[in-house]
Each structure stands twice: as C-alpha cells, then as structure tokens.
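Take a look at this single chain, the form predicted alone, given in structure tokens.
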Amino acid sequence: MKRRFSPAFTAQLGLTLAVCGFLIVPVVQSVVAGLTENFMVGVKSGLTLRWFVKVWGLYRETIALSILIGLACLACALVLGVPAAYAMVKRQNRLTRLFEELLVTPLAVPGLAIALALIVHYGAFTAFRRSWAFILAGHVIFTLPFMVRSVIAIMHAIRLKDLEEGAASLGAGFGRRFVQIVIPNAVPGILAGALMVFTLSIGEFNLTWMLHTPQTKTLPVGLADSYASMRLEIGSAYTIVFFLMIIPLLVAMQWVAKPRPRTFVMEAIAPATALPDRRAVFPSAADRSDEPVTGSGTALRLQGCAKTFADGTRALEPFDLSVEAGETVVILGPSGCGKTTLLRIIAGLESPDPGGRVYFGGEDVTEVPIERRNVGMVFQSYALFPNMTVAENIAYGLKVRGVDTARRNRRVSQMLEMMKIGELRNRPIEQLSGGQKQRVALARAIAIRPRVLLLDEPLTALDAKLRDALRVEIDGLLRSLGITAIYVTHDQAEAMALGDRIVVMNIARVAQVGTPREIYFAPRTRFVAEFIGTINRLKGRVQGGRLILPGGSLPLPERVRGPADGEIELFFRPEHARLVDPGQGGLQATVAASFFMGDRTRLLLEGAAEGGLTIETAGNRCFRKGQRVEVVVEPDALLRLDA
C-alpha cells in the first residue's frame, strides 16, 4: 500500500529542502571553485589542488596563529569561563546577577567597539599590541559570554544542587565533587560552549581586523585580503582550509560527548530470595576484623534548634528533639512547615541558628560538615549521578572513603542483591523506572554504613500502586537493619506505617511528638487531630451532662464535660461512632452521600450536627441520599482539644 503523506508533512519537508540547498549550494560551490583551473570555466577546466598549496605556502603562518589563538582562547574561556558558571549557579544573588549581565555585555556591543577600547586603554604598551595576545584578549572577551551561558545552563538542567549534595552526603569533599560530578555531568555544555568559542575565535573578523599587526594576521583577515587582492580560486582555497580546521572539532567533540557502555566488574554472589539478615549487610566486628567497626545506629539530639534564613524568614522555631539509635521517626507536615529544613540540619546541609546543637551520640556535630557527618541521605529527586552507572553510583561513597576494589565489590553485590535489582548493575541511571530509581539511592545511601539514615519523601514522585509496595519495603529494610533513620513525608499513611515516633509540625513549629497511636488517638491540638486521618466536629451546649446538638443529646464523660451549661466544641474519629436502630438514643442523621470503599461504606450525614459528620459502615449495606438513620458516638472516644 502506498503511502500518503499529508500537506502540511510535505509542505514542512519541501521549506527544509530548500532551506538547506540555499546554505548549502553556496558551500559547494565554493570548495568547487577552490579546487578548479578556472572557476569562470568551470569542472570542465580541470580539477587541481594547486590553489591549495599556494595557500599553504602563502599563508600557512597566518593559518597556524589562527589555531593557536583559537585554541588559547578556548583554554582561557574554559579555565575563566566554567569556574564563574559553576560560581553564578551556585549563589544567586544580587551580586551574582549584576556579574552576568556585565559579562554578557560583549554581545550587545559590535566587535570594532570592543576593539577600539582595547587599543584607546592598552595601545601604549607596545609589546603587548603587537603580540598575538593583544588579539587573544579581545578574542577572550568576546567569546567568554558564550562559555558561560553554555554551562549556566547545563548546570541548571542537571541540577546542580542535588547531585552535589548527593555527593557530599557521601563524603566527598568540594574539589572530588567539582572533578567527579559537576564537570562529567556538566560536559554537554561544555562541549558546546568549547565549539562556540573555538569557531568564533577562528572566524572573527571585524575584532581581529581592528586588533591585527602585519606580524599578527589571521585566517579571517587573511582570507579577506585574498579576496580582495588575488584570484577568486585563492580565496575558495582559503575556505576549504577553515572548513578543514572546523569539521574534525566537530568530529571530535561529538565523539567525546558520546555516551559509551561502561561494565562495573564484580564478584558473583549467591542470588538473594529473602531480605538478607542483619549481620549480612552490617557484620560484627568478627566478621569484618579488616574493616572499620561502625555502628548499625547512632543516638541523635537536636537542642534549641532553629532557623532563620538571611531574607529573615523564620523558617523553624527553637524545639528539642531526642532519638534513640536504631528508632525511626517520622517528621511529618505540610508543605512549608519546615521539615525538610529540620532534616537538612540533621545532615549538616543548613546551619541551626545561634545556640541550636546536633548531636549523633555524644559528640557535637553543629558544625562539622555533611561530608564528614556519615549520614546516608535519600533525596526527593534521588539525586543519582546521570554519569555513572547503577553500581558505580552505589560504590560512590565507599571509593571516597577508600575503601580497596574488593570489598568496594562485595559490598555493591551485597546492596544489589538485598535491594532485588541486581540485573541492573550496569545500567545507566537514565534508563531506569522511578521505583528502581528510588531503590538505587537507598542502596547507595545504606552502603556506607551511616550512622543516621535521613530520607527526605523519597516516595512522593512515585505512583500509588508503586508506593504502597515500597512503603512495606522500606519499613522491613529498616526494622531488619536496626539503623537509626529520619524520615520526612506529608503523607499520614507513610508517617502511620512507617515511624516508631512521629513528629507532627506546622508553621515552622513542632506541634506534637509521639507515636502513631499517640498521634491519631489522643492528638493534643486542633491541628494535629485534623491533619491526621478525618476528624467529626460537635459544638454543642451542656445541658445536665449531656451534650446537646441539632440531632438529638449525647452523654458527656466528666473529662470533658467543661463549665456547667456552657457551650463546648468536641471532636470524634469516624470509626468511633456507629449506626443504631430507631429510638436507641441516638443523634437523628439523614444521608447526604454514600462512598462504597470495599470494606466499608464511608456516609455524610446532615442533621445531626452543625457542619455535617462522616462515619464508616460496614462494606456490605447499602444507603441512599436522604435516608433517615440513627448514629452513637462513643463516650470515651469524645476529644476536647486546644485551638
């Protein structure tokens, strides 16, 4: 069957066409013209590379200065130009911003201006304006903007930030971090700004004109006077040998920016069928007498730690915080309230506050930082390595720490295996699922051995199905390995499964500490009991120790019975109030909506109260709106709470 393409295909396919044969026609005939006797006469006159050589033999200095002012261009706009990239990315502020637009500046100015100031401040001294290197400086400034445009935004791409606190965490110190995660994964934009920078400085002629001597002339200017002063076949010879110097860069720089298939070797081990036991992946001193003895858990102390950031936000309020070795705690919250700060304080990533301390066991940790604190961190983004593979970002922390290629081996296997994604040790981080993602950044985080274990919602990104399963994962990985973890999430069902002890915060504040049942049972403010789970409103007023509502009385427990004949406002779980039949003392209730969830069928109900309740049923009754029923709420699970 023959294909048909639509109008619009065509019509995009022929302006492609004719697009590239006017660009390229033009090149064509000019190499042609290069390599004829006779470009008037045409192929016909015949082909000679006479022209070529005369050029060589002309101009073969002006060519070689050309390369070499390209080439140190290029070293000055590499050694100047990644650094201050690099430098702008990481601090953002008003001076940094003030810099780049200063920087960028030779772009909006035409090369002759730049040229004539260079001449009007640096033409005195004569040694300097007669050197190559007085076109090199005008060249430097006016390809640099390029460079760092290039890297500013591969480094914004690549999120800088994340991978070198992923680092960092790790133990790399700044110089490993700069020369093994910002360059490697920072390449792309290197690259392109090097190619950039390279064909700019070779081709530039306005600037170079102005700056040139008679000893410092260049291909630009040189191909120029050819034109103008010999034979049309000489100036097309002249732009064969650009397109000489241009076309291996560009082969060449994409031939190191290509990716290439890595193999991490390691130590075949026995396939894993069940969570390995704790000795497996944190041996006793025995079993590991070659290798440092640390501990599977560490104590933590947080005292009076706070923070304020330097715009003067009030990012959390002064609270103390003790954890015991191998618990897990659960800081959870809304977004903003400031628990990721509380986490990144733990780390070492933020600084407390004037009289705050951190304290792992019984040393003080305030300030000394993350690459030296010994924690594992997982990160919302993962913040996995794009260059390196599944393995390699595994073995990362224990290259660092120097630990020799054998057991760096065995310990990767060891992860691989225990994390069930040991087929997929070599593979590149950007070939992976969000779930393998996520397992690869807790192996790596584990792998070091770290006294506390600090997660940041490392299941937020992912879907539900898939979240459920590794929640029960990650709950057996920490209760198995006895590790001291902090977890932070905005999902109840997470901070519920997951923590011995949760913290529950708000507005930058802690607003309660406690455990699961603590938390969801005998919640101590209005908000924690809202926050977690659903909560039933009753106001009311007292009335001979019951509570008297729009549907009916309830009794009232003398705890929270309050001021005689006074109005009080209570709170109940839906689970703590069931249906009855017809005159059994109950709140009268119609049904405004019935939600079947398997198990049980949860019902909001009107009437009973002011503002409507919401309780669960079993699973198998049916309900229709406006259906008449009878609902008693137990006495003991009434909660009167602050505001």
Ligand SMILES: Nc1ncnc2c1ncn2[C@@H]1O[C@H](COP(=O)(O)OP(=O)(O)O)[C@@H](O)[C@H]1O
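Predicted, not measured: the structure shown is a model, and the values here were computed from it. Just so we're on the same page, rigid core means the largest C-alpha set that superposes within 1.5 Å between forms. Positions refer to the first chain, counted from 1. Compared with the form predicted together with the named molecule:
Core-superposed comparison between these two forms: CA of A33 displaced by 2 Å or more. Relative to the superposed rigid core, the position of the CA of Y122 differs between these two forms by 2 Å or more. In the core-superposed comparison between these two forms, F243 has its Cα shifted by at least 2 Å.
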The other form holds:
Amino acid sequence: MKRRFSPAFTAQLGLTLAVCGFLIVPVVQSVVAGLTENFMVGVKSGLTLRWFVKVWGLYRETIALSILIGLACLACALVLGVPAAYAMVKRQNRLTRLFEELLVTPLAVPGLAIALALIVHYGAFTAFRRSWAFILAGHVIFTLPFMVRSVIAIMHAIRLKDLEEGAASLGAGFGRRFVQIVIPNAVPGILAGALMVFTLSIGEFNLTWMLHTPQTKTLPVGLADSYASMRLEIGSAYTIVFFLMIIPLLVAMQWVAKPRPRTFVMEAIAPATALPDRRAVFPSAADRSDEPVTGSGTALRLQGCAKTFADGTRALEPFDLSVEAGETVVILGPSGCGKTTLLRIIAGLESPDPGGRVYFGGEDVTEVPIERRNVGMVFQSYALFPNMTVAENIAYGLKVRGVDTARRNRRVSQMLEMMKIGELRNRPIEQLSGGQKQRVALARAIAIRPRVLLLDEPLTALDAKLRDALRVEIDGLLRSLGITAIYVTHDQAEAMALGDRIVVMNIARVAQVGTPREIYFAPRTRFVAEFIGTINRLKGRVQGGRLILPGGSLPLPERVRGPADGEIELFFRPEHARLVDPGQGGLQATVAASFFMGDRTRLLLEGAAEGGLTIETAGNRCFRKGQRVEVVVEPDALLRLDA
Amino acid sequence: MENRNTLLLTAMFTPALVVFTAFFLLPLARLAVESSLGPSGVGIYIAAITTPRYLETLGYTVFLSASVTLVTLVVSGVSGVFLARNEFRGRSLLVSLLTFPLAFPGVVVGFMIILLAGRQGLIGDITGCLFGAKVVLAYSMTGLFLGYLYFSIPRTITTLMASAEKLDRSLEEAARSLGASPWRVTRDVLIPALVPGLISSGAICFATSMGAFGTAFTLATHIDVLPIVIYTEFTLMANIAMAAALSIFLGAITWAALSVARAVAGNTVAAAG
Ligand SMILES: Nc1ncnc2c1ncn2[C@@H]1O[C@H](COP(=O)(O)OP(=O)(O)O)[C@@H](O)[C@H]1O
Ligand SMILES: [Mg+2]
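For comparison with the form predicted alone, kindly provide the form predicted together with the named molecule.
Let us now look at the entire complex, which starts with that chain.
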C-alpha cells in the first residue's frame, strides 16, 4: 500500500537516523579519542594503545571489583529471585501481592535515596560499610525486581500450571517438579533476567557513588574519577573498556529476546484404519519379562463428593459414582456443569469438600496427592513438557518411578509403536501437530500403567476430521487395554461412540447414568433428551385413547396414556416418524424447510404439532417449502419425560 | 499435602522478603525517622519547601524532567513505530545502535555530552569553523537536557517499539478501508492504541530523569538538580536531616508519578521498566 519512499517514510527515517547520530557520534568520538595519540588532532596523530596501558595501571582493580560484584549480585538475584517469583506465581495471596507491589518501589525511589538510607541505617557497622558487600546490598535491591519480573513473566507465558499438573499426574513431587519442569521451562526468562541483572550491576552509578569507599571503587566510580581528572584520552580509553564489557551482554540480551521461529507443522490426518496395533498392546514372547500394559485398571468409587470453591462457587453437589475395573465411563454435559472439577477430584488435583471420599479399588485415596495416586491424565492442553523430546515425555513417569533405562526404553518403544508415532521419537514437542501431541499425551499417560486413565476433553482442540479419526483410535485403545477410563466431553457424538456408560451432568448434578442406548432411547428427563440428539414434543389433549393434535390425532399405547383424559406432553426422536401416502390417517403437515444431509434428508414440518416437528427421511427424495405431507409416529417410540 | 506445599512455597519466598526488608524497607523507614531528628524536627519538611534555593532546584528538576519526557516521547514514538512497521536493509543494525546506550551509566552519558557539546566537543569545533565562535552547550541547562535525552531515548524507543509490534494491524487496515487518510489513521487509531504504552514509558522516563545523578555529576553544571543538592547536603554540609528530607521528597514525587501512570494506563507500567 504505502510507497517505499513516500515523504512520510523519508521523514521518519530521517528523524530516526538523526537520533541515531546523536547517540552514536559521541561513542565514535570516544573510541577515536581513546585510540589516538592526540585527540585534538584526531587519527592523523597516529593510533596507540598507550592510554589502555595507563587505564590498566590506574583502574584495573575497579574492573575486577565490578565483575566480582556483578557476579555476586547475579548469584543473589538467582537464589533469592527465582524461588520467590515461583512462589508468587503459585500462591496468589495478600502477602505475595503486597510483595509484588513493593518490588516495584526500588524503581520509583531514586538510587541516591536508597543509598542514603543504607548509609544512615548501616553506616555504624564499619566493617560492613567498608567492604564491597555494602555495595552489593544496594545492587541486589536495585536489580532483584528485574529478575523477579522477568521470571514471573515467563512463568505466566508457559502455562506452568498445566505442565506441573501433568508432571504431578505422572508421579513427580514438589521438588522434582521445580527442578525438572519449572526451572528448565523458565530458562529463557531466567537468562534474560540474569543478563539484565549483571549489566545493570556493572553499570550502576547512582547508588554506588554514595556507597563506595576509596578501597571499594567499581568501574563506573573509576570512570567518574577519570572524567574528573580532565584527561580526555584516558577517560575515553576507559570508556572503551566499559563498552567492550557491555557489548557481549547486550548482544546476548538481544539474542535471548529474539522470538525463535517455530517449525511449521502439517496437521497429518490419521488414516481411518489406524487402529491401535494389538501386537504392541499384548507384548510378544521376547518381551514377556515386561509386564503387559493391559488390565491395569482398578475399580473407582466416589462417595458424596461435593466441591465448593473458595469464591463460593458450588461446582459440584454431593456426587456418587461407581466405575468397574476396565470400564470406560464418559462424563457428558454442557460447558461449566462441573465435569472438569469432577475429574480433578478423581485425579487428586482438587480435594472434595469435607465428607466426600474417593476410593480406588478398596483403598481410600482421598488424602493421597496426585503424584502418589498412579492415575494417567490427558489434559485438554496436552501439558507436554517443552523441555523434553517425545521419548523423554513418555518416559518421564517411569523415570520418576525409578524404572531402569533398559526397561524404560523398551516401554517407550512399545508405546510409540502402539500409538503409531515411532518416527517422532526424538522430536521436540514444539514440532508436533495437534494430533501428534494428542498421541504423545496419551502414550505418556498410559506408559505408567495407571490405575485409572482420566481424559479431559482430549479431542476438543482438534479439527473435525482428525477428531473422528482419533476417537475411533482411542475407543479401540481403551477397549483393548481394558483400562479403567473416565472420559470427559461436551460432545454427545463422542460420548455415544466411546462410553460403556455415560454420566450425563447438568449444573453440578447427575442427570442420568446409563449405557449409550439407554440414554438415547430412554432419557429420563427433558434435559437429557434434548442434550443428546434431537427430540420432538407433542403437546395435546388425550381423548378416548388418542392424542388430539393440530394436525390430526394419534393412537396412544397404554404405557404413556396416563390415568385420566387431559393435557399431556409426549416426546419422540426424528427417526421414529415416517412420511406416508395421503389418506392413511397420519398427521397433516406442511414442509417448512428441508436439509439434504447426503444419506438422509432432515425435514422441519409445520402444522402437525405445536412448535413444529423435525423428522428424517431417505436422502433421495426432494421436498419444496409449503409441500403438504402426512406423518406417522411409531407408537412404541413415544416417551413421557419429567420436566 | 496442600499444607506442606504452602509451607515450601512460603520458604521459597521468605529469603527474598527478608533481604528486601533488611536492605530496603528498614533503611527507608530509618531515613524517614532520621529526617525529623535534626534541630528543626518535622519542621525540616517545611524548611525544605520554603527555602528558595531548594524550591528553585525542585522547579528546575521537575521542568527539566517533564520537558525531556515530552521530547523523548515524541521522538521515540515516531521512531519506535517507524522501526516496528517497516522492514528495510540495515534496520536491525539501526535498532542495535539505538539501543546500545541503554546500558550506559549516567557518568558515561555525561561524558558523551562533553564529547559532543563540551569545550573540545564536536559542536564547538563545527560552529568554531563556521562562525568563528565555539558554541559550548554541555555545562548549561541545554547540556543537561541533551544528557537526559541521551539516556531516555534508547529505553523509550525499545518499549514503544514493543508496544507498536503488539498492536493489531487489522484495526488500522479497517480504518484505511473506511477511507481514513494515513494522518487520520494515526490520530484516530494508532495513537489511541499506543496511549497506555506512552503513559507508562513516559512515567518511567520522568521518574528516571528526576532521580538521575551521574549525568549532572559529570557535567558539573552551575544549575543544580535535586539529586546533586541532596548529595552536596550530605557530603559537603553533613546536613543529614535535610538530605534525608529532600530524598524523601524526591522519592515521593517519582513514586507518585509512577502510581498515577499505573492507575491511568493499567498494570503495564511495571512491565515496561
Ligand atoms: N478454581 C475455581 N474457582 C472458582 N470457580 C471455579 C473454579 N474452577 C471451576 N470453577 C467453576 O465451577 C464450575 C464448573 O467448572 P468446570 O468443572 O470447569 O466445568 P466443565 O469442565 O464442565 O466445563 C464453573 O461454574 C466454573 O466457573
Ligand atoms: Mg472443563
């Protein structure tokens, strides 16, 4: 759009170059002055390193002391700042928030005031006052906020909570999580903070000038001395030394801050036939020393598990659930109904309100933290560790359990083969597509032979086609492994395809528990009927065993008729009605809309019943709007439902 | 288990809190106490704002900082957006050069200004050749102004470049598609979107200028800024109470500037530091 050298472009470039000149010309001057015999004459007077030799003689101790203080300050900032930043991210309470606020104040209070305060307060401790530790104290206070903030920023950026929960579900405790997951993934932020701290400490003058003594002079203090001595060439040479010290630091900072180009990942769609490889699931004879992955599930029982969050949200009413060993139970419900909360209680990431208990087999695990519950967990965000390869991710839970390298490698190979991702073994996580990440997450969770496998909307982040392929695959996997699995989803098609049983939830409560067929054909409430598939409502008056509707009447079976004549509501599914030739006693209706869906056509009909009807018919017939049709509803499929 | 983690987290957080309290909070509190221990007690604060010399210095410092902030924002705003929006050969070199002085301590900045506009400086040489009279700016208010500009511009350009990169370009494209001229897009879309960034980096620029010591110290001008006065009160006159009172004044002003900016522009001020 914009022309390359439009006047606006030129003007802005001109201003930027002028600013650059203003900043850089004196730098060049100082370099020239420091390297020439006579700065008044310039380069013509000849180049020399004389001034550097002088600087070295006069000021080398200041350089050494600056580096010493810089490194000590860096060490303090790391030791104090990194754990504090982590604690502040993890525990958001009044104390940590107050401290976060306070940490900003050293930026607002001028260095001079901080230095004065330190002198007034600690000046009487002469030994301390005279040592370089006094300067160090000032530098630590001045630089600590930069370190803490840099680390906090990265911890917010890397979804630390997900990663930690992932590690905990694989058995890693507090210390292990901090060292193996938190620190490695926070490295860019720690590095940026460290460079900042060291650079700031090397160049700090405001505080240092007040805090220094003749025995403790740092580089900037020496610079001030050299400038005051009015020897421009020595001052210049010394300034060049300072430049040489900070240039590598600045270059490193730019390098750390540069966003790494992400490898572009093609979303590979799994072939429809990609069922898990059973040979991998049932290990071959050669592998028999290893216990099989199959049949590791335990029964699961929840008893009166309610959950009220600190803010008063009642996410779960007292909840009872029994799951047999090896069974796959799908928790289905609209968003926000408490599915994730329920899953997190089973996992041990949340504890139920007092009174609620969680049993694995016969064991009461309510008080057992997730890292000792031996559950496999697949997170919606996958929570794969970006600091490890695919194989290292899968092996992590085994490593935590102290499984030796040989067995670990064998199990990883087995899992990779089973999930058909052998070629990804040494890939970094960031190079995986969504579907591949999902497979790795699944492999990682299964590799530890969990007592219960927990999956929280594992397919939601994937596109429709991949979702279908992976659903088929997960179904096959859960069946062949015989693992106890709890699968959370808000997608009814997924629930139907996967579950041995489905638990339908509605706002913190169970609405119905049953097999997919029971839920679909015998929904107990209107909520369940409407949430799963489409349902039609017939509202009318019963008279002489028939239901009287706007479009005609229907014979009613005894089952749904009710004790007396009067108003009732009955329900049926779209596929339980068919179109008949005119004059066969069906309900009269007109076509309001038709949707061709390939194998069938979905019709919206008006006039037959209050609110209209949706029915399905063969795909090859054409309908136009306003066409008159006659519908018959199968009497056996009529349902009475509670509100 | 939850309780154990809480304990561990508290333990991780405690050392930083202890060090921070010992070497920052307590000394500052002590400074506040110390300021009122002089012969005039709490009256020192009244003396500080009624003595013409201090008042004049305060006025100079605020004026200097405010004008530097204004000029810095205009210059860095234009250059920052320009650099964020245009790709051309030499751009990254230009960015590196512009950000190089970021790590210079105040003394070095002062020295740079001496080299540029001092008695033997470049501007003096050029004007000497052209007009036969050397122009020496370094030791006047102009010298201070140039020095403060020198350390403010690199910081502000980097933060404003970052905020310009984060802006949603589709907003500007939408405005353009609705027929807005480049100037109107700048006025109606770009500047409003940059306002939080401008406020926060402006506040930091102001606070840094108020507290800057090294530059004025090196230039040794005859115009005193507040930090220099505090320094002389403390070292030369040994008037600890007055030095403490003035430091607290200075701290209060910069802290207030940052707080106001934070209230207006949201929490981004801290992040821009
Ligand atoms: N940590 C929390 N603090 C307060 N409320 C929460 C918390 N986590 C979830 N909730 C609330 O609990 C309810 C159930 O949430 P969730 O279990 O995540 O639902 P689902 O997974 O079914 O979408 C929601 O109203 C949600 O806002
Ligand atoms: Mg959820």
